[in-house]
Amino acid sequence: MFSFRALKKYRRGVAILWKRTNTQNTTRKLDIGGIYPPIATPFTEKEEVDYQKLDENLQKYSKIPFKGLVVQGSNGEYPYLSVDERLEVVRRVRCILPSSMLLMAGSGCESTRATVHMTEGMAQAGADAVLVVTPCFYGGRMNSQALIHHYTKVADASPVPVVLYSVPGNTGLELPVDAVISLSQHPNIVGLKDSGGDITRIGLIIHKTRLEDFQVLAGSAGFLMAAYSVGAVGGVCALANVLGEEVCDLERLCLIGHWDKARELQHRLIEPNTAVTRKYGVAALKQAMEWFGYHGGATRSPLQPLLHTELQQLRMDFSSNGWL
C-alpha cells in the first residue's frame, strides 16, 4: 500500500515544520508524532499472560509503519495485571521491538506515590516515555489543582518524558483544559493523549499550547482525521491493533494533504472503530484481532466474552465497510 520509508519521510518533514513553528523553547522535547496501537495483552486459558503469543504479535507489528507501541494502556487490561506483570510485559516488548520504534508505557496509578514508583519501574524496563492516566477513584476531588500537583510530581521524578492521558469514557473524568495548559509548560511533559473525541476541545488545547513544545495525540481512530485537521501530531488507536496499515495510511493522507481520500478512508474506519472501543470494548478488539491474524484471545475476568448477537454485529461492522 505504501512503504515504511515513505511514511518516515513524511513524518520527518512534518516534525521539522512543527519544530520550526515552535521556537519558544531552546531544549527540544521527544517527538511523539505518529501512530501507536495500544496493544492487547494475550492470556492463556488459565488467564496467565501468554508471552509467546505476545511475541508473535510484536513480530507482525514491527513490520507496520507505526511510530511505536503503547504498552499497558486501557486495551492492555492494565487494571487487571499485577505490578510485576505490568513491568514484565514492558520488558518483553522492549526486547522484541526494534530500537527505532518508541515504547510508551502506561504507568498511571491512583496515588501520586504509586505512579512515581511505577513510572520509574517502566523506565527501567525500557520505556522511552510513559502515558499517565488521570487518577479517578476520588473523582469529585480531582480538580485542576489536584491534577496539576499530581502530574507535576510525576514529571519531576520521571526519568523519561511524560504524556498526559485523558480518557473520560473509562475514568469518568476529563483532564481540564486549564490543567493541560499549565502542565504543557513542564519541561518533562511532552504531550497529551485525548480520548474524549471532542474536536473543539482538542483544537482549543492545541491553540492554547501553541507556544509550548507540546504535542497532542488523538485517542481513537474514529476522529483521527479531524484531530489532524486541527493540529494533532498522531494517534493512539485501538483499531490499529487490527487495521494497522490502514490507520497509518490515513495518517499519511492527512500529512500530505489528500483530504478527499483521507475522508473516504476515515468514513470506512468509523464503525469498526466504534465497535472495538465504545460499543463492545476490549473483548471485541481481541476477537477482531483473531479474524485478522493476530493473537487476541480471551479477556481476563471480570471482563466477559461477547454474546452471540454482539459477535454477529461486530462482524457486520467490519464486513459492511469492506474489511472482512
The other form holds:
4 protein chains.
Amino acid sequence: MFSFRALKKYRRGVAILWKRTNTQNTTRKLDIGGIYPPIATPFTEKEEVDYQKLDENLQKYSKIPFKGLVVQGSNGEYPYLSVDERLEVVRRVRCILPSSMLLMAGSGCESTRATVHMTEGMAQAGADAVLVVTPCFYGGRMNSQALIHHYTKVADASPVPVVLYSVPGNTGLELPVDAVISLSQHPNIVGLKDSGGDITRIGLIIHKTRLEDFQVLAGSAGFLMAAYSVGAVGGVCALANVLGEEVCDLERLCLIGHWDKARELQHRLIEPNTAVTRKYGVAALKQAMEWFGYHGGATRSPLQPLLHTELQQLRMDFSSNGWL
Amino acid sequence: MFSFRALKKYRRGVAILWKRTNTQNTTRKLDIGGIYPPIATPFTEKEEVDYQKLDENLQKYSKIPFKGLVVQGSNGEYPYLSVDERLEVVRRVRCILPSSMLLMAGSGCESTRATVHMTEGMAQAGADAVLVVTPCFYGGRMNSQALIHHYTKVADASPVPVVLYSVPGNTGLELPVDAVISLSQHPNIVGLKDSGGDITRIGLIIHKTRLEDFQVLAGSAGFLMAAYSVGAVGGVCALANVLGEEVCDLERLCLIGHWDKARELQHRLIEPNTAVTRKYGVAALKQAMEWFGYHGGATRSPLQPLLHTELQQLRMDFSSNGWL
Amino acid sequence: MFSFRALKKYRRGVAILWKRTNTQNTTRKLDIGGIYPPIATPFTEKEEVDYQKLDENLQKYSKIPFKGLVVQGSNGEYPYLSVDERLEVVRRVRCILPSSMLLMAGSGCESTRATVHMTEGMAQAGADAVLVVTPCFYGGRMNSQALIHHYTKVADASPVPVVLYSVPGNTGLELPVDAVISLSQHPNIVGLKDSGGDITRIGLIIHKTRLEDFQVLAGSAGFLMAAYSVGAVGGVCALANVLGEEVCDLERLCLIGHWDKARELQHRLIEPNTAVTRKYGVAALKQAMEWFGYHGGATRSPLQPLLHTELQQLRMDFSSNGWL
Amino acid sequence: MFSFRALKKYRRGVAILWKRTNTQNTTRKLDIGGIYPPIATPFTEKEEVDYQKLDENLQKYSKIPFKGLVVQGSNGEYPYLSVDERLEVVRRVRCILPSSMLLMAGSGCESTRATVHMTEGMAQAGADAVLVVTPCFYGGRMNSQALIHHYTKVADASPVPVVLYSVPGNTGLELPVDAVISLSQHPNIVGLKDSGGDITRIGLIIHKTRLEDFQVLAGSAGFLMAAYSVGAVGGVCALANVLGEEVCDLERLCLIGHWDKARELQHRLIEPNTAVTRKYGVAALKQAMEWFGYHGGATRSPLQPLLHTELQQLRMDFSSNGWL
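Condition change, the form predicted on its own to the form predicted together with a further copy of the same chain:
Once more the chain from above appears, this time first in line as the rest of the complex follows.
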C-alpha cells in the first residue's frame, strides 16, 4: 500500500501546481486537498450515540491516509442529532483523531443565526474547518442573494475556515454557480463540497474561481476520478467509510497521472458507492461498514433498516465488483 | 359579517352530515373542521421573537370566526426557531387565545425521537392538537414504511390528537396516499393538512378514508373551494393571516352551498394567496399583514426582504383583485 | 338515465349564465361546454388502424349525451400515427358521428408550419374545432413568447376554432398562465383543455379570462367536479371512453348543483380514471374498454400490453369502486 | 494544428487498447470513436431548407479532423422537418461528405414502426449508422421493457449499425442503465450517445458493458474530458459546429494523456458550450456559427431568435473565454 508520506508529497505537489496563478495572495488559505470519509454516527440499540464504537472506528480511520474526516455530513445523520449531541460528537472525534488529520465539522442549520452559533460551537469543540450545508426549507426563496448573505454572515463570524456544501439530493437545492463564484472571494471561505455530481458545473466552478484560492471537493466516490480530471483537489466520499484505502488509492492514481489504472479502480467503485448513497442510503452504509470491520449499527428512526432483498442487492453491488 | 355562532352551527351540521357513516366509532375524534391561519412569528429588528406584537395580532385574530390557529406551520418560520422558542411561542398563544379556539401546534422534527419530544412539549405548552410535517432530509428513503413507522410512534406517544402534514413545496416529499390511508386508522390521528394542492389526490384520500373518522384540511386558500367541493372540512390558509374574514366567508359560502358566490370570492383570493405563498413566501405574507393592520415585520435570515419590484407586484396582486 | 335534451338545456343555461359578462362580443365563439371522450384508436393485430372497430365504437358513443368527441388527443396514440392516418381517422369519425356532436381534432405538431398544415387538413377532413398541444421537444425554449407566437400563427390560419392544450404529464411543459391570458383574446381561440390538474391554476385562468369568451375544459375525470366548482365548462376525459354515461352524469350533477351526489360519484371515478391514465396509460384504457363492451385492442409499439399484475390491479381499481 | 492522419493513428491506438478484452468477438462492430458535430439545418428566410448553405458548411467541416457528422440530432431541428426533408438532407450530406467521414443519421420517431421505416430510409439515403433517440411522449410507460423491445425491433431491421441516444434534456427520459446493458449485447447496436451528462452513470455503463464491443460517446462538449477520463471514445458536440478544431484538439489531448493542457482547454469550452445548448439552444448555436464563418441562419418556428440581451450574453460567453 501507498505510504502516508508519499501521498502527502503528491498532494503538496499538486496543490502547488494548481495554485501557481494565485501569487497575489500573500497568505494562503487552508489546504483541504485529499480524501475524507464523512463518518457515520454509531448508535446503541436504544438509538443513543455509541461513543465507544465511534472511538473504535476512529482508531482504524487514523491509520488510513485520509486528509481528514468530515463529522456530520449527511451520512452522519446530523439532522437527527440534538445540538448538544452534534457538539459532543465533534469533541470526541477531536480527542481521538491525530492532529495531523483535519477535522471538518458540519455546522449548517436552517437559520443564519443558528448556523453562526453552531459554527462557533464547532470551532470551540475542536473543528479545523466547518462544512456548511445550504439552508433549504424555504427553497423557493433561497436564491443567490439569500445564500450569499447567509454564507457571508457565517464566514464573517466563523473562527475557522468555511467550506460550502451543495447536496441537492438531500436539500433539493443546488448552490448557484454565481453564488459560489462570489463567495469564493471571501477570505474565510476556502472551498466547496459538491455532491450533485454535475461534472460540467464542477468544471465551470473550478474555471471561474481559478484566480481565487478556492478548492473543490467531490462529494461522492462515484465521480471522484472525473472530478480530479477537471481540477478538483479531493473528495468527501461516503464509500471511504468502508473502502478507505481504495478511495485513497484512486486519489493517488489520479494525482500521479496513472489514468488507465485509475479508470479501472473508479469503475469498480461506482456500484458500491451508489448502493451506500443514493440507492439505499445511510442504513446501507452502516451495514457495509459492518462487513468491512467497522461499527455501523442501526440508524435513528425514521430511517429504517434495509429489507432482506435490499440487503442481498447491497452485497451483490460489492461482491460483483470484487470487494466481498 | 357572518356571526361566529352561525358559522359554528353550519360547521356542526356539516360535520354530522359527513360523518354519518362512522357510527361504529363510539368515541369520536376531535372535530377540526374550519379555517385556521398558520400564524406568522413577528421578530424585532434584531430578529428576536417579538411577543408583544404577537399578542396584538392574537387579539385581532380572536375576533375572527376561525376554528383555531396553527402555530408553527411553514409560515411561522419554525425551522428558524430554537426548541425553546418553539415552545415559548405556543405557551404565549395559549395564554391569549380564547379556549374556544383550537390551538394546533407544529411539532415535526427530522428524527422520530425529537418529534415525540417536541410533541409532548407542545401538549404541555397548551396545544390542543399537533401538526406533524413529514421528515424529509433523507427523502429518498422516506417511503410509506418509514413514514408509517414515524407517525405511528409519534401518535402513540402524543397526549393530544395528531394531524398529518404534507407540504411538498417545502419538503420535496408528498406523504403517499397508501400511508395516509393506513395512518387514518390510528385512534390518535385525526386528519391531514394537504398543502400540495393536487385535488385528485385530495378527493381520493377523502374517498378512501370515508369509513374512518378522518378529516382533510386544505393547506392553502388557492384551492380551498375545490377542496370543499370534494369533501374537505376546512383549511389552513396563509392568506387568512391577512384576509381572515374573507377566507371564513368563503368557507361559509361553500358550507351553505352558495357555489356561484363562492366561486367569485375564490377567484379573487387566488392571486393574493399565491403571492404570499409560492411566489414570494413568508416575507410577502408579513408585508401584506402590515398593509392590513397586523404586525408582520421582518423575517429571520436567510429569508430576505422583498425587492422593490416584488413589493410592487405583491401590492398589485392584492389591488387588482379589489383588496387594496 | 338523464336524457340528451335535458342535458343540452342545462348546458345552454350554464353557458348563458357564465358568459353574461361578455356582452361586448357581438359574435359569440363556438360553445364547447360538455363532456368529450378522447377516443382511442383501435388497431388490428398487425398494428394497422382498424376502421371497422372504430366505426362500431362510434355507433355506441353516438348514443351517449356527449358534447362531442376528441379525436387524437393523447389517448388516440396520435404521435404513433402517420400524417395520412391522422387525417383518415378524422374523416372516418366525421362520417359516422351525428352532426349534432362536435368533432374536435388534435392537430398539434412540433413545428408551427406542420401544425398549420395539419390544422387545415383536419378542418378539411371535417373537424369542427382543433385541439393544439404545446410543442415541447425544445422545452427549455418554449417560453410564453414562443408559444404565443406559435398559437397565434396557427389560430390566424385555422379555418375552425382552436382549443389550446396543456398536458404536462406528456410534454413536460405547462402552457404558462400569462400566455393563456394573452391568447384568450384571439378571436379564433375558444378555450383550453388543461390536463395538468392544478386546480388553483385552473381557477386563476378562468378568473383572468372572465371578460373574454374563453372556456376551460378539465383534461381528466379525476378533477372534473373540482374544475366545475371553480368554473370549468366541461371535460375531455379518457375515462369517458369506458364510463361515458357516468361521466356525463357527473357533469349533470354539477350543473344542477347536486354537489353531495356529485361528490359521491366523483370519488368513485378517481381510481379507475387514474388507472387508465397516469398509472397504466393507454394500454389500460384499451383493456378497460374491452371490459365495458367497446373495442380497445392492442396499442402500437413501443407501448406494451399490461403485465399480469397490472391487469389485476386495473380490474381492482374498477371493481373496488363498484364498476365491475 | 494537429493533422488528420496523426489523429486517426491515435484513435486507432486507443481503439485497440480499449477493446483488447473483446477478443471473443471474431467480427468487430463499427468503430465510432472520435468527434462529431451534430450539424444544424440552415433555413432560408421563408424557413425552407437551404441546401446551398448546407453544402458550404459541409465543405468546411470536411477539412476538420472529425470522425464524422451527426445529421439530425437535436441540434438539426429534426422534429421540425418533414419525413421527406429528413431523408433529403441526409442524401445531400452524403453527396458532399468525404467517404472517409462517418455519416450518422438521426432516425428516431415515436412509434417503433415509423422508426424502422425511417431507419431503412436513412440507410438507403447513405447513412453509415443511425442514431435513435428514445421515444418519449408516453414517458411514464417507456420503461426498460418497452425500450428494449423498441430498440431490438429497430436494430433487427436496420441495414446499418444503431447508436442509442439518451437526451433527457429534450425527452424528459433517461435510457435506463439496465436497458443499455441489455441492448449492448445486440450485434447491430454499437454504442450510446449520452447527453444527460451524469458522469457516474456514464462510467457505470462503460464498466458494465466492458465485455461487449460497445462504445459510449459524450453528448456534449461540456463534459467531454470527464467522459474520456472514465472511458468514453468520443463525443457528439453541438459546439463542434462552431469550434470544431478546438473540440478535436481536446480529444487529442485526452487521447495522448496531456491532462493538464486538456483541462485548461476543457475549462474554456464549458461556457460557450452551455450557451449554445442548455442555456439558449439552437438559435444561439446558429448565431455563433455565423460569428465563426459558417451559415447558421434562422430557426424554424416556434423556436424564436434570441433577444438582444441574450445575444450579448452569448457573445460574452465566447469572448470571456478568449474565443471572440
